[in-house]
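Single chain ahead, by itself, as structure tokens, in the form predicted alone.
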Amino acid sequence: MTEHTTKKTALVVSAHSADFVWRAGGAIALHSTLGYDVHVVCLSFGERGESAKLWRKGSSMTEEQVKASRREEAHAAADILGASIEFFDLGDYPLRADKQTLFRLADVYRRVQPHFVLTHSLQDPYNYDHPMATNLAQEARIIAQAEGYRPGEPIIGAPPVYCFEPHQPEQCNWKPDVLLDITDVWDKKYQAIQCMAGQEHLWEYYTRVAQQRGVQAKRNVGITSTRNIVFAEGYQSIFPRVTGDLA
């Protein structure tokens, strides 16, 4: 008899087409190598507010051309990281969603059955699209847990939700309580970062962020640890972790 095993999965809800790369590319690559099926939902392409380099190419540039370029970049990055990806194309600046979009995301939860979820910080005064994405991810999670939503379908459990690092964490009331060692997959993350040609000015910024979190992670495992942590990502959990021990 073959023992039945359930494939582990993860869901990433990204406001714009590059956010999942800067902020969670290491986690995606790491869990992909661990055998997880990681699925990314890009709510928008970031075509208005996060594609300045493309718009500066000339007055003949169109929104559809920008979207196509951003889609291509995101697909290439997801392939490198080992994730599947889909695009909701909700627009950005502002990002808005109606009830049907919320149900669409709840259906993704039902389909993916994620063991954990990654999304944006709860606050971000610099970019209102980011907490909007978080709110959608949170509300869709709740709907996907409800027995009365599409009765007869398998509901989801209670996957932990982790908020990845915003661009300016101090102003977003974001404080990491998880530091994830991504040293072994840093090369993949940086390759994915380099796919984001429309935002080349951020490549080295997010390299420095990963190095800083790596230093902090190394310190938090203690000086006696043999782990050679160089790069890390920070996450803030929304829900308490349930455990049988505190080790």
Given for the second form:
Number of protein chains: 6
Amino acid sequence: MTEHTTKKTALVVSAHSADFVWRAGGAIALHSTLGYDVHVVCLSFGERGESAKLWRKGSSMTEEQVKASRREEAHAAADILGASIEFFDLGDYPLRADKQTLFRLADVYRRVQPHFVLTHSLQDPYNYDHPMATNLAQEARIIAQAEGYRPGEPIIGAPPVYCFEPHQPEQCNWKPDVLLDITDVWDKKYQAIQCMAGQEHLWEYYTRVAQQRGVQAKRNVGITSTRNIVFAEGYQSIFPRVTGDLA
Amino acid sequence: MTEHTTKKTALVVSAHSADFVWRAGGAIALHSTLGYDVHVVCLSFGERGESAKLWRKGSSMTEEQVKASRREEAHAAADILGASIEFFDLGDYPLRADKQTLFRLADVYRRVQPHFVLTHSLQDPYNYDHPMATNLAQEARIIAQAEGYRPGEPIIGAPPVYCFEPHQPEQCNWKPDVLLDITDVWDKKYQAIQCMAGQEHLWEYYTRVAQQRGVQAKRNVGITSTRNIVFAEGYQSIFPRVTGDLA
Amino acid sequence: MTEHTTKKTALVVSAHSADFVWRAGGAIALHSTLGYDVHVVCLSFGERGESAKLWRKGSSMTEEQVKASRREEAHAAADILGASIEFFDLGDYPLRADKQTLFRLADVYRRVQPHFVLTHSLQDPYNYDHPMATNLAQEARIIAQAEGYRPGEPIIGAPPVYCFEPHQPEQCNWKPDVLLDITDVWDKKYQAIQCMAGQEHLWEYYTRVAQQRGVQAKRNVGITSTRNIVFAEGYQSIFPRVTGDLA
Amino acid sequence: MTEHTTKKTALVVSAHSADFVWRAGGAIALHSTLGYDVHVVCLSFGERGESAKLWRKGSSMTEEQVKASRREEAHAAADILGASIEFFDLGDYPLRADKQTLFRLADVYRRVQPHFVLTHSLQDPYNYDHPMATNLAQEARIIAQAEGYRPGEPIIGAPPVYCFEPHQPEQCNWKPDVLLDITDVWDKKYQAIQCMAGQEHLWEYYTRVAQQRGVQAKRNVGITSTRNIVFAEGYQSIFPRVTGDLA
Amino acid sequence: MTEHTTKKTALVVSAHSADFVWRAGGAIALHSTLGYDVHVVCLSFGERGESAKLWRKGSSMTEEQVKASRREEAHAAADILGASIEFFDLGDYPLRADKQTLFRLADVYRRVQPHFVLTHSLQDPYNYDHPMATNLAQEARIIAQAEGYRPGEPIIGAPPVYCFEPHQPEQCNWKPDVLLDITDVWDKKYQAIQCMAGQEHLWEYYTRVAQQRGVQAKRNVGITSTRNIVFAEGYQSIFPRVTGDLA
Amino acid sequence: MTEHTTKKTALVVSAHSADFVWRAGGAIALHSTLGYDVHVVCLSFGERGESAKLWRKGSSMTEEQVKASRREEAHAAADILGASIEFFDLGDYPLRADKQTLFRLADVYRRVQPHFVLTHSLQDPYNYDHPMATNLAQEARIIAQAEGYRPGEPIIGAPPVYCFEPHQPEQCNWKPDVLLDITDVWDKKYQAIQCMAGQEHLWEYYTRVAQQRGVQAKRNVGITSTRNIVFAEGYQSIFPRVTGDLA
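Please show me the structure of the same protein in the form predicted in complex with another copy of the chain, now that we have looked at it in the form predicted alone.
In what comes next, the whole complex appears, and the chain from above leads the way.
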């Protein structure tokens, strides 16, 4: 309890085991550096939909092998970023969640008591697992807020939820209202990205994403900033921000 | 110059002479308390469209009298809120701005070097002067950023622009993404509101607006907050926020 | 004054001299039948943009001849529909309105004291004159509501504004929330349509529009209706409807 | 059958047992006064998500006790408003509906033959049960319209569906296009609100909502109105309104 | 394999057994004429929701009889249009799909290897089965693209998906970005439409739809066109078009 | 006349003298290669708003010098891309256009008879000159279509209008529905980019934009494509595409 009020925490809900790296690796590394306990929940390993390179290794490859390999990569990446990680192993393509899964994630919320939440975009016509994850993360958060769910347990507050950048942002109607400066932790993010041996074609793509958001962040900075931003991540908030000043 | 880097400032662009009070009085009082120099530009006195009570005083009432009365009220309110104020006297219903007005406002931006800007919503089917003011505020900001406008003068950075709450928010497609806690300065805001003798029917309306936003702010607060929010103001950002953390 | 409270009135603001026929002819004829005084303001004759057939008659054709011909057609149509009509002759392609035009239209509002207003859609990428007319109609309405505009004159209330159907509704982001049954007055509308000798290619197009909206109206009718709707017109409201019951 | 054509009816689909009071209590009381049979379906008691005060009474509190208490409150409120009420007891947080529930609600539609329907908003990021209820209400209405569902039974027409106001309207992208004057029945609504002993913190919140909508209703009233509106409820229509006049 | 690269194919996913005729009959006939193998999947027969006329034939009518009749009509229409057809028989009002159905449709994608896909709109407040079909078609397409689904089988590319026109386009927020000239195959489409004996009231409605889209297509044609378009179908793309020129 | 039907042409309307290079350089070079006459209209030189580097060269710099330098760069770039170019010299920050300018651009449309048009996005909160240019390009196109504008002159058809990519696409609500493969002409585009000596900081930014759109184009390609896309440009269409097939 005391811990909850003193220790800062964050929760990341990732549909597949690599999403948290491409899309939120900078935020994770940065807040880890700032003293947060960041916890990642991977709902699936992305074994079907995002492991093409592994499957192409030969017809003897099995789903268990693919999952094991993806788990290993994700663990390595989380270590580099400074986050703890757990796997729900729900399967992907399609990702589906029943009530028990919803409660399982609500229980993670209760345990972690996150100060903020990172998850996918609200829409993605290229990937139905992503909004499925977002909705699961949102509904679990609501359940964890309810006094009547496991009465007596400490409920959670109303942590802000940030949607991270999808692969083709405009097609997902995703519009960033937050640009997070990740320049100081870029090395860590890129190191974590390199753990994703099976998706090497995305390494440079997401490097350029970070550079473009970096340039945009510089364009949106007010007068007092002395930041030299080179890399950034974009996020879209779901809820209004409550604040004591507008600067 | 030194001053610019040490002194925090804000600019409020108000279509009519009372708008800044109803819509941003809390933000002005709060930042004034926080040490900001807040400067208000009233584009018109609202002499035609928002002075019904004065006009009803009798057929001998003249536009000059109405304007004088509105100026006085606005000055009194600005004093209470702790802001400086100037009047462009462009006329209202309709409000129109030519290039010279645009440059005049750009020059205010250059002089004030605001850390943030408050102005109207992007749409308002009930009041065409309001989005006109927003567009003027936006375009003047862009001109003040340009090296080629009055070359040699110090340009401005990219101060965030916040749209304040219109009278009928949903009809204006206005959606707040910031809820500013103004509980500590509510007394000042309500005192300033009372300067608007000609629009007494709005006093309680805007008190209730502040209470509703206050309740909503409490609903959106994360775990660590110990704030007891009673009154709030809602704002909609035009540009993404650049930040170094997500808490 | 007494008249205002006893006589029902409506105002139609039409960018070009035929728009009110295609788009609102049913509403005009219907309300005329219901005892309304319906007044049409044609901002232009559509002499440049919507008189192709006249121009093709030969190189001796002049703008004055085209305008005279269009005026005649519009007058004939208004007579059939039972409306009075006036022409602002502002020119088309492009339609432009200065402050004096705005006040001129505001004065029409004051004179007519309309119970509702019909005008164009808010957007139209095929025809910039149309949203220009909508904005003029909206801003003039706001000015006519202001006590400080020609103080002492009776102001107007808050008549609902309905946007009539543009030529390609989806491309204009126009979405009808009202379907008006015009079955009883269809004959009059079609007779008025036939006055538009220069745009014969549109007669059947707008007949089919009325039939399609008629079918849709039948689909959206509640249980008690005994109406046999065949022809309808669609409208999009700008303002919320104030009502004493939801049936 | 004769009854169906002579007796006016309405159906309210409420996710939790108090929603119909806060959000539609005025409409219910008003139409009850106008002679409608208004029937309320509460999909759940809100036992988990909206009964915090009850749960805080002590660790001996059980879900059955909470539900019983909520049922009693809801019954009392319905009595005051003049509506009949039934409870589906589907559970909340999360609310889920299978095919049998869908048919059960379709059967209610068939039995009630509503002239209009009231339910939740289409979106609500704070409460996933609400749009779930809206979708259930919508799909059940569609099934009840189908000749092939329980062939031989009388189908329903196309009653308008109105979405009532969510707690944070802008965040739900809810935009009212109807403002219902509930001034004459406000006393009943407030009396019904007071039945909700467990949510006393919301009494004044929803009083202010009614006052704000009342002020807005007055702003949107046309010229002929002699109504003195003080309290109102906002609604968003899903379907276009079919009408015989535009006044 | 060779076949895949030489033979052009298309896939149509239709919620009920007549949808593909009204909404995409022209595209099917046209591409059939152009040498495509067009395959139609009917998810249900529309036995409950879209067979009113059959049900009205008498109380002895059974669901099996209705389905048989609808199957026959759909087969006849497909024959005329030149398409192959299969029926998933999932039931309608409501249409529901589990994981096995999803895989079944993914397998159709793998088998057909479509060059483009036609299905319903993304929204439809009048018909929940339609967006259900769209989502099923979309998610099955994504699964068929995944290397890890039935590893070793040839995956599909990224065929464009076009949403066909719903009954009330604006209410479904459907906006066509493609207008397909079907003038040359209109006779076939109208012949296929006439197979739908149970929905004769829609024959003329959809004839007029084709005529209206035809007129609109002519309005949107560039300079070089010598097409004389009379009938057209509108489509809304979900994905961006990849092209080598902009003409 | 004969020429019009045989020679393919395109028109690019650029707010400032470098916009056509960053945003449409690939399309210009590609269509020039395909045999199109591509004509660029630069509405201003961007002398105030987009020439920071030149202004920083010293206080002796004059607007005329800046304009001359920008004109030279733009000419060089157009030469490389294979386009003709003209300058309206309307001034920037703010860009304003009166009726005469509108007619001047309409006359260019009449002269060029473009098969397609490229211009800016519909919105841009960072740059008001950009949507101003879009609206000018749109309205001039409409006027050039009107028989009554300079009667007797050949009018234009309905060339598609494509909005090119703004600097911060999501903030401008710009969503590409066309991805143009510019891989074969990338060298020319990059060579043209390098003419923009004053904006060297943007060279790599727009290289990365082209790479990202290239990756996205590959993701959206159907089955038959053998294209190896590396660089692409995104465009948003304003009007629906009229076509004879969907492949």
